[in-house]
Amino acid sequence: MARFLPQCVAELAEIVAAAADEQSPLAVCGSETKRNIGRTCAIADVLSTAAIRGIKLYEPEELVLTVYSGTPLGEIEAALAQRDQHLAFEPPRFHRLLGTEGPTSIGGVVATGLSGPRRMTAGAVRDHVLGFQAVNGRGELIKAGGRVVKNVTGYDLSKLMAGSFGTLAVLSEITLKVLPRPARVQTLVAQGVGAREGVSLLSRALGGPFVASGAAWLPPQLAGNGDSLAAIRLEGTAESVAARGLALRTALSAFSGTLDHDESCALWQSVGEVEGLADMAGAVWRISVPPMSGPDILEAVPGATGFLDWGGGLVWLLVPETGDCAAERIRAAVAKVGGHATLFRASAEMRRTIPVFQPLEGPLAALTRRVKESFDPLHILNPGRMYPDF
C-alpha cells in the first residue's frame, strides 16, 4: 500500500495522474477525521491533502477567504475569531460520535457538505463556497467561481464539490465567504414537550419576527435535566437579544426557561455534533425530512432514541446495529414525507452491506453516473465511497 503525501498543488496533479495511467484507485482524504463515513472500500493507496494547508488570502473587510484545503479548521477559526468573524455555517467535527481525533481540515468539511444548527437560516456549505481550485481524475487542474458572487457565472461547480466526498475531485485550494461572529447567544427552552408539540412551538417561534439561528428538540434522555425539552437560539449583539428575547417569551410563553451565552454555545455545540449519542453504542442515520415530518421518523422505530435540529427537519436516530439497521423501515418513513436517509455511523461490516446515502433511481442515478464520469472517467478517486458501482 502506498500513502501519497504531497507538499504542493502541483505535486498533487502529478499523483493523480500518475494514478490516472495505471488505472490505479486512489483513496481521497484529508485529515481522515470523517473517514468512517461513506461506504467501506478496499482501495489500497491513501491520497491525502494534509500538507497542502495554510491561508492564501484573508481579506476582513470583503468577508472572503480563500484556504489550501488541508488547512485545519482550528486554524482557520482562530484567524477569523481574531477579527470577530466566523464560518456561518458552524461546520462540526464529529470527533466523538465517529471515534475520530486530530485536525479537522476545510477540505474535509467542504467534500461532506456538512453543517450544524445555523444551516436553516445561514445556508448549508455549499452555499458559503465562493470558488475553488481542484485535480480531477485526470490529473488536470481545474478551478471554478471567484472571489465574490458576482463572479460566479455559467454552472456553479463549487455547490457540486459540496458533498461529492471527493469522487469528483480533489480540493486543492477553496474560497470561502465569512461573517460577523454574534456578539451575544442566548437559548429559550420548554420543557416537558413531546416531539409533536416541541415541532409545533419550534416552527411558530421560526415563523415569527424573532429571527432565530437555531431551533432542536431533545428527549428526556438527551436532554440532560431528566426531561424533554424544545430550544430555541437567538444570536446578535446584547440589545436585540434580550429584545427579541422578550418578545419571543411573550408571544409563546412556554418558552420559559432561559440559557445564557456559555450555556448557550456548548448546548449548541453539542446537537451539531451529535455528542448526545456518540457514547451510545448503535448505528446513527441522519435523515433529511420536512420539518414537520420530523415526529413522524422517530416514531416509525420503536425503541430507537433520536433527537431533532433544523426545527425538526435534521433527525439524529440510534438504532441497535442489528439486521439492516432499521434502513428498510426509515427508508419508507422517509419516503412517504419526502427526503433522504444517510447510515452516518455503523460498522464496516454494514456500511459494506447496507446502502449509506439515499439510493439513486432512474434519471438521477443516470445524472450522477454522467457527472461522476465528466470529472472521473476512469474513476480511480474514491470509487464506490458514495455509491458501490461508481
Contents of the next structure:
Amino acid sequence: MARFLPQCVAELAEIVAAAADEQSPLAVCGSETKRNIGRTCAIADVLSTAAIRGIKLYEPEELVLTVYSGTPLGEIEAALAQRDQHLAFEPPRFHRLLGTEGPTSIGGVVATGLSGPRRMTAGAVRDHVLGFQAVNGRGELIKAGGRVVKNVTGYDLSKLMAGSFGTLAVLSEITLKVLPRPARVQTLVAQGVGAREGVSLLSRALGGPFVASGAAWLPPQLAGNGDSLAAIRLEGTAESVAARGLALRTALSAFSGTLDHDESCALWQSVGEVEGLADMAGAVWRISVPPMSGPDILEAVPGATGFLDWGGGLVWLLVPETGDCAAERIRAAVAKVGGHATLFRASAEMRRTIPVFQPLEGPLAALTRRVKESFDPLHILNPGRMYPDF
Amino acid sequence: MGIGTVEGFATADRAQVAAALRSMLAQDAVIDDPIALAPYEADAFTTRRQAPMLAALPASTAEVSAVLKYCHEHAIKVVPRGAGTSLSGGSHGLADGITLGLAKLNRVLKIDYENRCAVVQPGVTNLGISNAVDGAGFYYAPDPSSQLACTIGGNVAENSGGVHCLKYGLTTNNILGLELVLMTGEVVRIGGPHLDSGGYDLLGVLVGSEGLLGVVTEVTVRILPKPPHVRAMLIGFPTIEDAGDCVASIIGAGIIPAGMEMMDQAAVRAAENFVKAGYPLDVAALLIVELDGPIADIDQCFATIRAIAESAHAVSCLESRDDNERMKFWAGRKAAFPAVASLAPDYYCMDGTIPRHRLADVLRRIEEMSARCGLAVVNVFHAGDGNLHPLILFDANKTGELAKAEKFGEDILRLCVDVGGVLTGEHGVGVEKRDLMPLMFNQVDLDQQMRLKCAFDAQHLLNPDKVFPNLKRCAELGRVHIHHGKMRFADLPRF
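Please give the corresponding structure for the form predicted together with the partner chain, as opposed to the form predicted on its own shown earlier.
Next comes the full complex, and the chain you just saw is listed first.
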C-alpha cells in the first residue's frame, strides 16, 4: 500500500503511467473531504492531487480563473472575494454532514460535480468549467476546452470530468468561469406552508420576473422556529433586491417574512451544506427530480425527514440506516417522475451493498462503460467508486 | 463532381439501399432522385458541395432507429441534418453515405410551465420553442441569428449560442435531457425534466458533438420567464481600442449585460445603408449593450455604463426609450450579415473567440493582414464574450480569390489561438476547420477525443468526415501499450 503525493503534473503523469503499466489501481483523491461519497471499494494505493496547488491565472476582467487541482477552495474563494467575484455554482462543503475536516480542493469540487442552491438558476459545476488538463488512465496528459466562455472546438470533455469522481482522468489543472458576486442578499419566507403548497409557491415565484437565485422548502423540524417554511432568495444591489422583494410580495402575499443579508447567508449555507440533517442519525439521500415532484419523494418513505432545494427539484432525505436504506422505495418513486437518487451518506458497509449512484440499465450501462474505457481502458482510476464492475 | 455522381457506391447499391429504407419509412421519405437531392448538396457552408447517396426523412424515433440499425449492419455512413444552416459544414453530405434529415420530427411534445421545461422533437425550430411558450410569458434563451430556420436538434449538435448567451449561456446550459439513437439503433435517454443526469454527464458531451456521437430524437429544454424589462444602449467610439476598453470595463465593473455586440466602421456603414437603423456613421466602432431584468437594475447599470463609456471617450451614447427604438438599434446588427453581402459578391464568415482584452490588438492585426492579402474584412461580433465574426469579402468568380479568402480565414484563426483563444466559438469545427484542430490540440488530446467517438460509434459511421483531421480506426486507438519495468516510481514523494 502506497500513498502518492505528486508535487507537479509530470510526477502525477508518471505515477499513473506506472500504475497502468502494472495494472495496479489507484484511489484518486484531492484532500479527501468527500471520500465517503460513492461506493466502498478497496484500493490499496492512494493518489492525491493535494500538493499540486496554486492559482495559475486569474483575470477578473476576463471572468476567468485557472488553478491547479489541489488548490484549496477557500484560497480560491478568498482571491475571488477580493475582486468582488465568486464561483456562481456555490460549491458546498459537506464537512458536517460527512464528518470530515480540513480544506476542500477544487479538484474534488469538480470531480464530485456537486453544486449549491444557486445551481437552479446559475448552473452547476459543469456549467462553469471552461477547460482542464488531466492525466487519463493511460498515463497521458490530456487537455480539452480553453479559457474563453464561448468555445465549441472539439468535444466538451470538461463536462464529462465534472461529476466523474476521478474515474476517467486525474485532474491537474482546471479553468473556471467566475462571475461578479452580488452585493446584497435577502430572503422572503412563507411560513406554515406544507411541502406541496410550498413548492407551488416557489414555482410561481420562479416563473415570475423576480430573478430568484434560491428556492427551498423546510419542514417544521428543520426550520428555525418550528414552523415549516418556503424561502426565496433574491440577490443583487440593495436597491434591486428591495424592489424585487416588494414586487414578489405584492404578487405572492404568502411571502410575508423577510431574512436580512446575514440571516440569508446563514440559511442558504445551511441548505446547501445540508446542515439540518447533519447531526441526525441515519442515511442521507440526494435526489434530483422535476421540481413539482419533490413532495412526492418526501412522502415516499414513511417517517423519513427531508427538505427541498432547487424549487423542489433537489430532495435531501434522511432515512433509518437499516435494510436497504429505503433504496428500492426511493428509486421506485423516482422512476415514476424521472430523476436520479444517490445514497449520499451511509456507512461503508451500506455503500458496499446498496448501489450508491442511480443504477444504469441496458444500452446506457454499456455506453457508460465504453466511455469509462475510452479514458481508462485498464480500470486503474477509482475502479468501483461509481459502479461495481468498472 | 456533378449532381448524382456517386463515388465508391455503385448505382445498384444505391437502389438496394433505397429499397431497404423504403421498406421502413414512408414512400416519399426516401429521396434518391438526383434533382430532388440537390437541396442536400450543401448546408450554409456553401463553398463545398456534395450530394449524398440518398436522403432519408424518418418521422419517429422508431424510424430513426430502424434506419441507423440498417446502416450499421451494412456499414453505411450517415450524416444527420436539421435545417441545414450549419456554417461549418456540419451536415455536409457524403457520396457514399446517406443524409438523415430530421425535419419531419417537428412537434412540441410537452410544455410544463410549473417545472419550467418543454419537450420537443429535434426538427422544431429554435424560435418555434419560444413562440410555443410565449403566451405564458416564457421563452427559450439561446438565440442564434438563424433562429427562425435552425432546429433545436442542430442547436444541440453545434452547441449554438447567440446574442444573449453572455448572460444566459449556450445551448449546453439550457438543455435538460435528450433521447438519443446510437449508430447501432439503440435508444438511450439521458437527463430529463430534472437537473443533472445521474452518472457521467453524457448530456454535456453530446451537446456540441456535431452529430458524431448519436442522433437526437427528443430534447428537453429549460424555459425561462421573460424578463420584465429590456433596454438597449447604442454607444459610438472614435477608435476600436476605446470600444474594447469599454467592453472590458463594463465586465470589470461587475455588470453582465444580456448582450454586448460590436460592429466596426465598415459594418456600421453597410448596416446603416441597408436598414437605416439610425447609426452614427462617423464612429470607428459601435457597441450595442442590452440589459434586461427589473427596472431598478437596468437604471442603475446603465448609469454606470454611461460613465464608463464617457471615460472610454465615447462620442455618442443613446438609450432606447421604448421597444420600437430598441428593435431599431438591433435592426442594423441583425441585418449586418446580409448588409455585408451587398458589399461584395461573396463573404466568408469566421468564428474565433479570444480573451476580451486582446480585442483591439487582434482587430488591428486582422486589419494588417487584410491590407497584405488585398481582401477587405468587416467585423461584427459578440464583444461581451470575445467571439469574433470577421467577414472576409471576396469574389468566388475571380480565379484564386476563394483560396485566398480561405487562407486569410485560417490566418485569423491562428491568430485567435495564438492570443489564448479558440478556433470556433459557436459555429462548430465541421469540415471547415477540422484540419486546423492541431493548432489547439496535440495528437494525444485528439486521440482521447477520438476514443470517445469510438465509445459511441465504433465503426466511425456517423458523420465521419467532420471535426477530426485524421480519424483513426478504433482498433488502433484502443491498443494499450504496456512497458513492463520501464517506469519506476519508488523515489516519488509519498505521505
